[in-house]
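The chain below stands alone, shown as structure tokens; this is the form predicted on its own.
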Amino acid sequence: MMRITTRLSHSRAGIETRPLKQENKLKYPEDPIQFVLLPSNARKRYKGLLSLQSLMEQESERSSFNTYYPARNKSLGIIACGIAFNYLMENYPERKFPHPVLQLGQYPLPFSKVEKIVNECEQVLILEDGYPLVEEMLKGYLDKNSKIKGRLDGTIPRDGELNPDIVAKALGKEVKFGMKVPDIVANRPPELCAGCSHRDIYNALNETMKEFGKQKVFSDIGCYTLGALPPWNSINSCVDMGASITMAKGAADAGVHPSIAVIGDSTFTHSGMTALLDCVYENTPVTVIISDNGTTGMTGGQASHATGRLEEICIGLGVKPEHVRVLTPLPKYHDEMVNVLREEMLYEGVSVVIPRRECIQTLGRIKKEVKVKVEEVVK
């Protein structure tokens, strides 16, 4: 078991591959109702899971990823979890630690090693990125003498990611790495691509909302979420996949009008259809903008399940055909988009507006591929 933190997820490194092994042969579970989690079976399965805990703890105790580094100065012990051990090594590049160190890389906790360092040392500093999980497990209500140090007592900042400077400061060392970004480096927040269709629908939406007021637009997760940033400042929420339409419905039920949802074409088929069905069932006055760029743009341009069938999906879910409106998001159609959005926001029922134009990134990629093929034919 590994603990995945933000910095680990955002890191990359070279890897060595090995020859592919043969896949396991297909077989069915010995217990034919293993995956039938009725309450009676779930209780039995949970007991089975608990019976494996001791085996996992034994594996963790033996694991080479959980290493104890002894040292003479036991005024402090250091438990470094995962990537935090890398930051510790940057302060001691030759691994000549002045205090005992327990490197944790596999879970559950290796209790004998943890118990050893806690008992041997006068104080214990927990270095872990993200939530103070290990620190809370060790601190609890019994740490009357404040022996455990870390994020919870302010030795390490409660928020933000770790870095070598923070670790050095917690150890009382001189901060020498200079992790502060120089003032000369300009801040470059992410933004919508030049020529992106989302830009044009947000310009039209902003123009329309001048009449209806602010903080009535609920968004979803995708490239279009960048519409929350300047210069658009068009959306007011982004919680999880599918939350745009459900939050817009809740707002409409509470009396917010107009209530607008912004969702992408691929996200709509992933997590938005059931919410739209709920709106149709109660004829909730919401306007759903499905910004259709014909791809799953945020994660690399994979095919979208919705391509070519968004209208029929919405009509099939019960939206009246005359209130499923398709637009072409280009600056020259700005006034038309504003008029359509205004009409549908004033409608006392479920309406869907589909601004449709291909993602500028996938379009550029397709043009390059076509150019290469043409050149090959010519040759």
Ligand SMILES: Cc1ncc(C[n+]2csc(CCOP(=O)(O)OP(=O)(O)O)c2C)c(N)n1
Second form
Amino acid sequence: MMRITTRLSHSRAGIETRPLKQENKLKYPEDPIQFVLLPSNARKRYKGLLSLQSLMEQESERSSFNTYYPARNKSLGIIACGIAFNYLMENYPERKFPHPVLQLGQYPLPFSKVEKIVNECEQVLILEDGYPLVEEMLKGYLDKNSKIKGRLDGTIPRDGELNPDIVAKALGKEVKFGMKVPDIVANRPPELCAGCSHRDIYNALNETMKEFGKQKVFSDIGCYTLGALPPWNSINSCVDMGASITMAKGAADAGVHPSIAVIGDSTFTHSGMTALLDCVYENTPVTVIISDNGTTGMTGGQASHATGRLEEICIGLGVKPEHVRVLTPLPKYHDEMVNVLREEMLYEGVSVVIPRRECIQTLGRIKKEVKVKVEEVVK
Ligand SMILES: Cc1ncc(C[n+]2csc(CCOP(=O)(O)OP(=O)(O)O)c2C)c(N)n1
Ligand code: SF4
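Would you mind generating the form predicted together with the named molecule now that we have the form predicted on its own?
What follows is the whole complex; the chain from before opens it.
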């Protein structure tokens, strides 16, 4: 098992690819009902899972991702998990560590290696990004005076990401990196692209909501989530894929009116449809805005299952055809959008508003691809 933390997930680097050595052969499970998790079978499967633990531990013990670097000065030992090992190396570029180091990259914990460093060293500093998982495992709940140091005793800040400076400070070294980021790569808040269709629908929604009040817009996850930030400040929630319509329904059930959901076309077919059906079933007064840009913009422009069939899906789920309204989100149609939103918000039933205009990034990419193909054919 690998442990994925924030910075690891957001890192990028050039990699060398090699030809595929072997692919798993298609094979049916030995036990034909092993994936039928009825309680009687689930209990059996859990026993099986437990019996695998020692095998996984043995793999971890043998793994080259869990390497022990010996050193003489045992006043301190360092357990560096995942990307924290890179931060440690930035402090010791030659890999000449003054203290024993256990690099952890594969889980479960390799028990004997961990035991060795803890027994050998007077104190043990745990460097791990995110939650202090390894530290908690080693420290024990009631052990306040442990020799284990890390996020829990304040040696390292309890929250926030690790970086080479924090590691240096914890090791009593001079903080030399200063983490000064050159202006050209300085942080800037994410923003909807200029010309993005979500901008136009938020402009219209904001104007409509002047009439209906604040805190009534439940959103989902996609590029449109950026509508939570200035200058729009249009949405009041984003919890997970599919939570917009369910939360709007809950709010409507609790008496919020109008109750509005904002969801993307792709997220809608991933996990919004069942919630819409629920609204239809109970004729809940919600207005669902499905901002249809014909793609999965946020994750790089993959195709969307909704493309070409969104109205049919909504009508098929039971939304009345006259309350499935398609709009073109462009500044010139601003007033029309405001009027349609107002009408549907006043309606005491389920309505779906579909602002439809392609994501300009995906559109640009497709145009480029077509151009290259045409040029190839012409050649
Ligand atoms: C459970 C889950 N799976 C996948 C993702 C990754 N993800 C983030 S946004 C998104 C979909 C975005 O597409 P859409 O709703 O059409 O909005 P757009 O970005 O195009 O505006 C996905 C799949 C996630 N956040 N959660
Ligand atoms: S990638 Fe597409 S959907 Fe996302 S902000 Fe840009 S134009 Fe809008």
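As the structure is a computational prediction, the values presented were derived from the model and not from experiment. We call the rigid core whatever largest set of C-alpha positions still superposes within 1.5 Å between the two forms. Residue numbers count along the first chain shown, from 1.
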Value in Å for the CA shift of Q22 between these two forms, taken after the core is superposed: 4.3
